[in-house]
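The data below hold one chain only, encoded as structure tokens and taken in the form predicted alone.
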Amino acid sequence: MKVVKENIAEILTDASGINIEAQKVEVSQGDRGDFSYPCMQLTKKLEKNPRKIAEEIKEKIDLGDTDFLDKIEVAGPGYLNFFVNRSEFGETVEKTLSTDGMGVDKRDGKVLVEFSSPNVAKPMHIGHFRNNVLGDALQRIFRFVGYDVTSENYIGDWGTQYGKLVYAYKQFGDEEELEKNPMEHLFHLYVKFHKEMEQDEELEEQGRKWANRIENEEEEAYGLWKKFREISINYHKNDYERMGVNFDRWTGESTMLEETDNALEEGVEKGVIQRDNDGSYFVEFEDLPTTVLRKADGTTLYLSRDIANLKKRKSVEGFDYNFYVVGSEQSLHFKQLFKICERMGLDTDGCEHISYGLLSLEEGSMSSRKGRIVRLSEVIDKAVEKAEEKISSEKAMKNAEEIGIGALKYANLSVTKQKDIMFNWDEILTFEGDSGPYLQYSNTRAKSILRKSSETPELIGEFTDDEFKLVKKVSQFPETVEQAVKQREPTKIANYLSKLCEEFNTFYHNSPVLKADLEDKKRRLKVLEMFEKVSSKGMELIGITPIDEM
């Protein structure tokens, strides 16, 4: 717990007079103690063993002084072992989870996070579903610790290929088919679409003719773009809600118009984006390629948005973090991206890609074009399926959906975000050992038994080992938000609640709760009921809902 290795790390400082950081006490095992401290770290400073350096602050630190340790020992080539005072730290566990925070330090500032901006009429797929888990349970965290978050779905609905759909459309579209299976049929048009190409190279240049003609707002066009973002947009909030997912708000490409041939303009003006003689706009980099912000034919394109984009969320609506989750595929986009606006003397500090790493599948990349996709939806409808063939009890039935989708998050959230992911449909919805579900119905077992019992917890009496061993996997709770804060990683929480839930069925096994003498019902009690409130909340922080029946 955070509270008690700062105190460690006073008394360390006081004893040895060097600064010592709380981060640098670690926390321990068994006959090692409840934490310890490495004095091999003070070696070089100190010019001693890093055996002596231990004996000696051991011997300055008076327990007297100290309420919360009961023993400290020196083992191996250099450690001190402190071993706590199980009553007073059980107590402060309780207290510091009683607080609105729980612990975790609240953080000031205005964060956005950018997250799915899926495309126009594409329904989206597999690879979708890891960057909106990944999104929303980092506005969910970042919310937690007390930023004022903006969540935005920001859509790809500009450029060439929504010319080449609406061309599409009028050669092979069926407006009999649009009215009744939208989405189904606008994939299909951007699939044949393609598929034509590779026959017929004529069909590009038609896809760009279409582009300019909704860039200028012509009526068919224009018309057309509009009929099919909406009908996108209808389309993919049925996901969003499956998932739990929800946005601040919805923007795109689109609404960036202007502001992006004013920024071009301006890098033009600032000698950081230069013309070429065909009439096209581009960047040169030193250490990076050379990259085009406008076309020959006046359209801009997805960067040259972006640049005004960043310009507006910083400048005019002053957000002090702007969060881009974006696949690593997407990475030199971004470099170039900040080196731009940088060079044009915007505000890039706080602006941040969190990058990660691309789903696959075991016969090759996905490919929309190619309509080679796993479709979101059939993966959900899938998981709950499975969910419904686990599901003994008629009660639980009513919480497939969630114990179907709180698998296919934690597969997905259990893997650091930049690992790559081979999508393989027995790991992404497993129900065993290390999964959602598990998490879940350890939840589920410990609301049970509270539910169960009349008599009010409460921490009197001695801990036994494996309810003091519940109890430091509970106190860990505020330290691993921070560090998911820290490093943009909600893997963090998903990890640690899976080493919370072993100790608490190691508990829930070796210590009966409601058949126990009053004092140690009670107590147990109160332990469940702080692992119930942590495992909740951790759950609720990375998108996974508690339930109350499985």
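The shown structure was predicted, so the numbers you read here are calculated from the model rather than taken from an experiment. Here the rigid core means the biggest group of C-alpha atoms that line up within 1.5 Å when the two forms are laid on top of each other. Residue numbers count along the first chain shown, from 1. First, how it differs from the form predicted in complex with arginine.
- After superposing the rigid core, the Cα of Gly30 is displaced by 2 Å or more between these two forms.
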Contents of the next structure:
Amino acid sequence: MKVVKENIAEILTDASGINIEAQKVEVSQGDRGDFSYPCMQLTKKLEKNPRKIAEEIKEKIDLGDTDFLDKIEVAGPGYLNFFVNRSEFGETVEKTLSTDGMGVDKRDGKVLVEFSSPNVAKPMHIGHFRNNVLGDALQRIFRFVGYDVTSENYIGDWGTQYGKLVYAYKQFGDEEELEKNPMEHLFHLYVKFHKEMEQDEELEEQGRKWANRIENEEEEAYGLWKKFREISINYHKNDYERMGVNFDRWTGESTMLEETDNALEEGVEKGVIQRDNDGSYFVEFEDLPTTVLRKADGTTLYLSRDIANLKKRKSVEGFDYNFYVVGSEQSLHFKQLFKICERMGLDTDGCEHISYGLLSLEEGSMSSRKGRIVRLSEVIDKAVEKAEEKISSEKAMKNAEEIGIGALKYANLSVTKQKDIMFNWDEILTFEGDSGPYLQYSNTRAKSILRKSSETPELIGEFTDDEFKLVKKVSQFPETVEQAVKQREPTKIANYLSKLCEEFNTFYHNSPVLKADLEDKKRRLKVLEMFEKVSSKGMELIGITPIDEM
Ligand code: ARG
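Next, give the form predicted in complex with arginine, keeping in mind that what was shown is the form predicted alone.
Every chain and every other molecule in the complex is listed next, the one we just looked at coming first.
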């Protein structure tokens, strides 16, 4: 708990005469007290050996002046180990957790979290699952720490591929089929078009023609494009609803067209963007590949639209942070984007590409052009099916969806975002440890005990070792959330929750609650209450739904 670290740091500062920061105070491992400070950090400044420094500091501290420390020991090559007064510590933790922010520093600032951003006419695939889970957790965490967050789904709804789609529909489409199975039909057309194109290059040209027609808002082309866009959005909404993911706004590349033209002209004027003889625009870099921003036929590109979009978010809408949650395969894109914007003199402070690695199944990979993709909805279906196999009680069956999805979310978030992940269905659906179901299970168990008792939880008597270990783990919640914020890494919270539940289960295994003596019972109920509070909030922050029955 930060308050406690701050107190210790203050005592250390007074005793050593050197300003010692709270974050240098560590949570002890094993039985070396509760917190420690490595005096090795002071050897240079004090020009003494660390063991000696530790001894001298200890001499200067008068434990009579503080309520919250019981004992200080010098250990090893120069550690100061602090033993807190358990009751005082428990009270502090309990008080801190009952505040709104639960001990987490409040931040302010306008934050844009863009995530998901799927393309039109294709169902979301397994890679989007990782994106959605990560982006959603980030929006939840940023909001909790006080930022004014806007989450945005910036869909890929513009470009020559939609000309191809309109053409494919006119060639091979079926109105009835489009009514009945809209997304299936669009995806089928998409795949068919690419297959046909391999034989007939003329198709490419047709696609371009229809893309122009969409761009010029000609009735038929534009109408179909709009319809396909609508179909896709409705289809995606279903997936988001299942995942419990919400956006504050939906935008798309097609909303940026005018601004894009303006931004490109601005870039040309400023000498950042160059014009080629054929009329196309491009940018050269010292250390990155050259990129085109306007084709010879006048059409703009994905990257061009992002330039205009960045400018809008930063200069017009005034976001302090502009986060893009997008897979690592687009890191070059974002490097180029930020570089171009910087050169144009746009404000790029707080613009960050939050990237993540690949997610795959043991079953194999995908290629959407050939129609082989693992759909997001299939992945969820499979997880839910597996959850149903594992659930033993009738009553818990209604929670299979939440358990399956929780398992998937946890499996994504328990691995740092940069790393690739390969799913193993049995591992992610275990109820035993380090899994989504394990978090839900522990939380459910704590709640059920709390429900069964009519006693008022209260911090009285002395904590046992197991109780206190759990209290200490609970106390690390605020700093864990802060790490997650600083590193844009929900994994910090996921891993913390897993350890927290382990501690809970040890406690629960060793300490009867309902059958204990009144004093022990009241105290243990309080410990359970603190655990429940932190575990529920933690799960909420990573988008895993607590459930009532497992
Ligand atoms: N629609 C793009 C895709 O599916 C992702 C968009 C990412 N966001 C952005 N501002 N470029 O690959």
